[in-house]
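Read the single chain below, which is given as structure tokens and is the form predicted on its own.
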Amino acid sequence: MLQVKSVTVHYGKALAVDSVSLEVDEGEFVAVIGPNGAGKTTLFKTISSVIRPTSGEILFEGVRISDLPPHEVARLGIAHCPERRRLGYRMSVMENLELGAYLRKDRAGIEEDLKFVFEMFPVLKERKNQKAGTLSGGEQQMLAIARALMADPKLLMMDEPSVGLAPLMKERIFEAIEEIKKERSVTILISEQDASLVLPMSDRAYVMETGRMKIEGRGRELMENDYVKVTYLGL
């Protein structure tokens, strides 16, 4: 579904991402793991078309979207869940969650998106007048993905969506993630500095380190790799 080839990217002269490959099938679980300063996010920043490479190509379906305006990327159906959530903070709840719908027309589905998202996160529904930027940090987080997820995509990217969060809130976070996984037929991949979090349910991961990959293998396979054991699970 997604192919990063060879994908070079700079701020100026200076090197944020270095040469990076990835791919992600359709239907998997793909992680993105490494320290905050790897270039995780610059990357997903690339894919989603904010940032454009310096060298290298994206393709998404056999379509190359390097050269695409985000706006035709979010309509080959890529939603961001970006860090730091990233809301209209003076919108209201509701009103972020249509935002997220904004290039569907099928009103039936964007109905039943709304009834799921609204289920796997009561708090929402229960504050959906209220603005955004009154939401908790975790309840922001709660909105960000339910916002993407009301694109209906066929690819959903997470930036480090438990950066920032309280431990509990982390894991409310992840089970929400793991139900989407299991409900949804959609395709994720994510950025996460939290190993522990991430690689038990990823079907394959990437260890990126100084804007390269590092080391790539099975989401449960990396948990028993010396490296990954001693760097990111702290055993």
Given for the second form:
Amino acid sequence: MLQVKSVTVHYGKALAVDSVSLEVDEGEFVAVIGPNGAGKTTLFKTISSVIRPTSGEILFEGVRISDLPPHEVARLGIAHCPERRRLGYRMSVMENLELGAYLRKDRAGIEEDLKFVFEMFPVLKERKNQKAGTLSGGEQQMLAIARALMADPKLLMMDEPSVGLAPLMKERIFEAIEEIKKERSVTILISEQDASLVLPMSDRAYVMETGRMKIEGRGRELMENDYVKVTYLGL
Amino acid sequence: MIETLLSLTVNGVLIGGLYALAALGLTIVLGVMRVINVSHGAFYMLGAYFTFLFSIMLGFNYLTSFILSAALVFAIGVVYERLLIKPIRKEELNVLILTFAAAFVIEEIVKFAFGPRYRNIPPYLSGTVNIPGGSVDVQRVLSFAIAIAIVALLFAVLRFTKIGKAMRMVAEDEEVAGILGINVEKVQMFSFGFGAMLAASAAALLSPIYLLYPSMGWDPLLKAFAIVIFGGMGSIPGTVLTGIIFGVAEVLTGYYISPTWKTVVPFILLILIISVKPTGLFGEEE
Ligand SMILES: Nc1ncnc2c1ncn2[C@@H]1O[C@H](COP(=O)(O)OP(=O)(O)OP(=O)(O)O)[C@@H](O)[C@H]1O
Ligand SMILES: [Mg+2]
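Since the structure above is the form predicted on its own, I would like to see how the form predicted together with its partner chain looks, so please show that one next.
Zooming out: every chain and molecule, the one shown earlier first.
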């Protein structure tokens, strides 16, 4: 479904992603783990076409997306839940969700998805007329995920959905992600620093360090990998 | 005494509504594109001259001329954005210099086409209504009403329509707007045209009151800047309220102090507010 082919990305002269390749098949749950500054966010933004790669190409369902503008990538069915939420903070919860469904015309489907996200995150329903900027960090993260779901995407990318949250809230978010995985027929690409949270539910995972893919394997396998154990699972 | 004050205030509010309209165009462009458009005054001037062209030279009625010139300036704004702003938008200083230079070019073109001399557009409506302490022109009341209707329409568009919500998202976070599927460049092009159109509408409504000359756009530009900063950069309610405050302050100063102080007072108010609250009246603290 998604093929990232030896993609290199620079910020000015600085190298951020170095000849990275990655594949996600339809229906998979794929994780990218790695420490601060590994290039996870840069990779995700490049897939969304917010950043242009210096070399390499990205294909989605066979279409080359690496030179399309971001809104056309979105139209093909990729939703990106960005790092640190990035909501419309001066807009209401409801307006943020509406913007999530910006490209959709199927009213019935939108209603159904709204019901789904409100059932998953009841607090959003309670606060639907409140400005997103007044929500707590955890609630904002829920809204960011809900907004991405409202696009009814084929591929859902979530960039560090648990970053900066208290442990309990982290768990709550990952329960929701588990539920999305079970209930929705959506392919998921997720980045996370906390490998112990994400590896158990991943079909496959990549370990990214200083702009490169270091290890790739099945989620369970990686949990047994000595390097991963020592570096990421603290065992 | 009180009645004079009341009548002056009413007249100030009436003129302030039109200032607000002109300044709103600047606010929209600043908010949605983070561009400081120094050509805003030139769009204002074009609005006045096109009203002159359609009403005096071509003989359309005032309302038709108003609509035609607003539409024409909208189109000019869109083309201007595409050709001049879009390629360099991220470089703020270049945008500043370019829009400054373009304003002079537009001014020269108008001078060439219409000549350098003063023009005037006669009132489109005559008659006055009496209010305690004096009277107001019916025309000013109607112009104010049109301005308020445009402002209300703008509010409604931003609040309730898809394009309006897209504009607000682009204003908050351009990158994410794109990710959500919003065609950011199109929204910005539209917003710029819209901003130019607001300047032109204000000018068209003010043109029966003020004289027309090719460099007439600079004063309103400065005033609009002062209003936008006073109101809090990018705040629409702040801009509207400040426009009205400035209108009233001008009229009161002109009467009670001296007409020569009239144009200075808004800037004194501006200096006062930014020394107390640097982000302006409705500005959010960062
Ligand atoms: N806008 C930018 N300009 C310049 N350099 C950047 C920019 N964004 C990121 N970088 C650099 O690119 C590299 C990769 O950063 P990136 O944010 O992609 O990492 P990450 O894996 O997402 O890290 P984190 O876990 O902290 O979010 C880092 O060295 C970072 O300093
Ligand atoms: Mg990151």
